[in-house]
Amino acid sequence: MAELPDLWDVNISDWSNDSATSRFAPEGHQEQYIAFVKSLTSKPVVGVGRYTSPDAMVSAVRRGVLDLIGAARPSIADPFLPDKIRRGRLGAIRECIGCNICVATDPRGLPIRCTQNPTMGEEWRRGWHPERIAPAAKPVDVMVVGAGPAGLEAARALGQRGHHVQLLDARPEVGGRVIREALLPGLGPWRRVVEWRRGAIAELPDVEVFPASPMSAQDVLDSDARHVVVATGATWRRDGRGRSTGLPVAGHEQPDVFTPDDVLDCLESGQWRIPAGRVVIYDDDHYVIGGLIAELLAGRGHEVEVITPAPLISQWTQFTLEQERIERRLRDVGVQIHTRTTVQSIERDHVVVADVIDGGIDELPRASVVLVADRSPRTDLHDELLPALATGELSTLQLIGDADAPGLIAQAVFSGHRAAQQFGEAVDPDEVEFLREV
């Protein structure tokens, strides 16, 4: 068959395989199968392996392995890839993260998402672009407290605007949750998110960044800012309240219960305070990071336990293409796994666990205990704030991200593009604000 056809297009069945995320297979991981192909005909042949970068695509088709590169998630993270290319405008391309966010929505019927583009899926129904903004009818100065993932986006969207833009974040490096998190194994990819708003951020003379500036109320008063974003993030639960229950878990106050910021802070400072022994996981969150600390403990030479409520390991991730590959490096590394089962009580030495079905009772044995629960939104700036909005020391005061709604990093990204787009314009919460085919 090989002259047979005008053009071959290869990749790998299943969807999981040809669309694996940048946690299980490298930029181009599908070479290895598929470079075969133009030895058997002389036709074109196009491939695909979420390639995010110039120079890897061209490497593809220099060393004979493809003469077109397919590029649909790198194309929904940036419609304008092959123009930028195209253009020389390298610094400008914003890659693909391989988090398959755009993948999660199409088996839900849900719009399409993408971590870095916040315009996918709204370019009718809402009007956004991906490259170009309305500019502000009157520029004003705007002050955003909090550098992560929606304070990033939103003060890059209102500099494009043309506002002036003070960002502020507390820590001495931006970027909040995704610099954490992308210390854990295989999220290197994420910090793509934060480098990218910095280099676009850095391009636009009218907003500033100071990071390592924590600011109280009375902070943001004196500075005589009328305009506030609010994007301070959230926190892990202590108490161990997740989707399962709205109750603690009994003994959560111990001091060697910990949470997932708590093992982030040891990653950040090199300081290891998780104590040696069995660590039990509670993930009562079902996404990403209870499956990522309980793959990191295990290579620390941790015995690792993890517990869910869910029929599966790390259950979301199925809408990314990941649990099964999440559940098979668990075993790989010698994670033991209980589904269907919560946590009653933590005791001194054990944790005392419930079958979700029919309510039986076991004992753990536990060194350490982590949950991996709800998350807490830290509105404490913006309740202090209030008062001064009500008074008219400030005009405006907007809360958004996690802040706002902790989700994931994509509806933070989200809510902060929503938040530059709508400035200024008086939104009626009744109101769906986008169009609807009829």
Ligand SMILES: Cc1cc2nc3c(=O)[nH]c(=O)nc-3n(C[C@H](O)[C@H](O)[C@H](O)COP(=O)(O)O)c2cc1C
Second form
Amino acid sequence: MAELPDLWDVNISDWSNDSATSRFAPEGHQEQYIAFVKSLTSKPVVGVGRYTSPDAMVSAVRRGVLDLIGAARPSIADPFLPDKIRRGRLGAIRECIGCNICVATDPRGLPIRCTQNPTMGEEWRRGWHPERIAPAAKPVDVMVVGAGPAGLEAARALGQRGHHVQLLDARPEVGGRVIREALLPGLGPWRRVVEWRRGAIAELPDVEVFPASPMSAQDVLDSDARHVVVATGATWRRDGRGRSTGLPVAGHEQPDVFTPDDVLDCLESGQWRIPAGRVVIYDDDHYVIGGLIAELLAGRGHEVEVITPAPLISQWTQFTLEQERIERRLRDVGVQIHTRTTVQSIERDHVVVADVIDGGIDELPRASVVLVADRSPRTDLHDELLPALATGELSTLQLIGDADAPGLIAQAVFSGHRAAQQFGEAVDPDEVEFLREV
Ligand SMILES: Cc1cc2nc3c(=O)[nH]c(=O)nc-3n(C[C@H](O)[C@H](O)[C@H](O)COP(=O)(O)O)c2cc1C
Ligand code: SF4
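Can you swap the form predicted alone for the form predicted in complex with the named molecule?
Everything in the complex follows now, all chains and molecules, and the chain you saw is the first one.
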């Protein structure tokens, strides 16, 4: 059939292979199959494989792998990708991070979301353009406290609108949860959420960034800021309350019971605090973090058991097409998985677990425990500033991102972008804030 079609579009099904995430497949991961078809035909060949970098694209064409680059997710993350390449604006490309949040929302009938591009799916509904944003009618000084995904995006988009922005963060490096989570196995590309925004902010004349600048409410009030956006993020709960466990887990306050924040602190500082021996991970979050911590700890020589009340490990990652790959990887590194299992209590040297169907009790020996449960929004600064809003000392005060509602990085970026788009507008909470087809 080599010469039969006018063009070959080579793609290896199913969708979980075609749209593999960056954690499991590198850029150009289908090249061996595309190159095989190219070797048989003189007709043009197009292929996909999360081509985000112009270097990889040029290399694939020069190596004779294909003639035309297909880019689905890279074009979702940056619809102006070809235009930026044409104009040589390579640094301006907002590269897809390969997280598949776009995939997760699309077939479920939800408005599509993209971690990198908060305007995705909102072009018509809200009139948001991926590159342009309405200039501020009256530029003002805005202080954004917290430079995680929400704060970075809010500061960037407010700056693009022409406001004078001060972006502050308590930590020595901007990026918040993203740079921490990107330390987990395979999540390195997620850093692009921070890198692109840091680069975009550097181009803006009126956005100043101050890392290592913890702010108290008094510090904020002592400054000239009259418009404040609080993006202080969230903290993983220590008591084990999660999606299905509504009460604190008995025994959670013992030593050697950790949260994902503790594990990320170890990774960041290089000081490993998890004692040698068996770790029991309780995953009542169901997205990637529980499985990633299991993979990490197994890689560091721990015996690892993961328990989850869900019927599948990392159940929500079915929507990002990763669940089977995650489960396979955990099996490969020797992690024991107990599904439909919940924690009854944490004892000194074991965890009492219960089968969620028949209530059967079992005991799992443990040296340590990691509770992957809910996250609590950090609202202290916002709450302490609220009275200043009432007295008129502050003109506006907004709470955004995980500090408002802990969720996906995509939701934090969206929240930051929306805060910038709606800045200065009176939003009627009783009105639907986007267009609907009637
Ligand atoms: C949100 C989303 C929706 C998609 N919908 C379709 C579809 O309806 N039909 C199809 O053949 N491929 C669909 N795809 C697959 C893409 O066309 C493409 O083959 C795949 O994402 C791999 O290319 P990429 O690495 O450039 O993203 C979709 C991909 C995404 C991310
Ligand atoms: S949601 Fe993630 S995978 Fe999809 S286009 Fe955006 S960055 Fe890429």
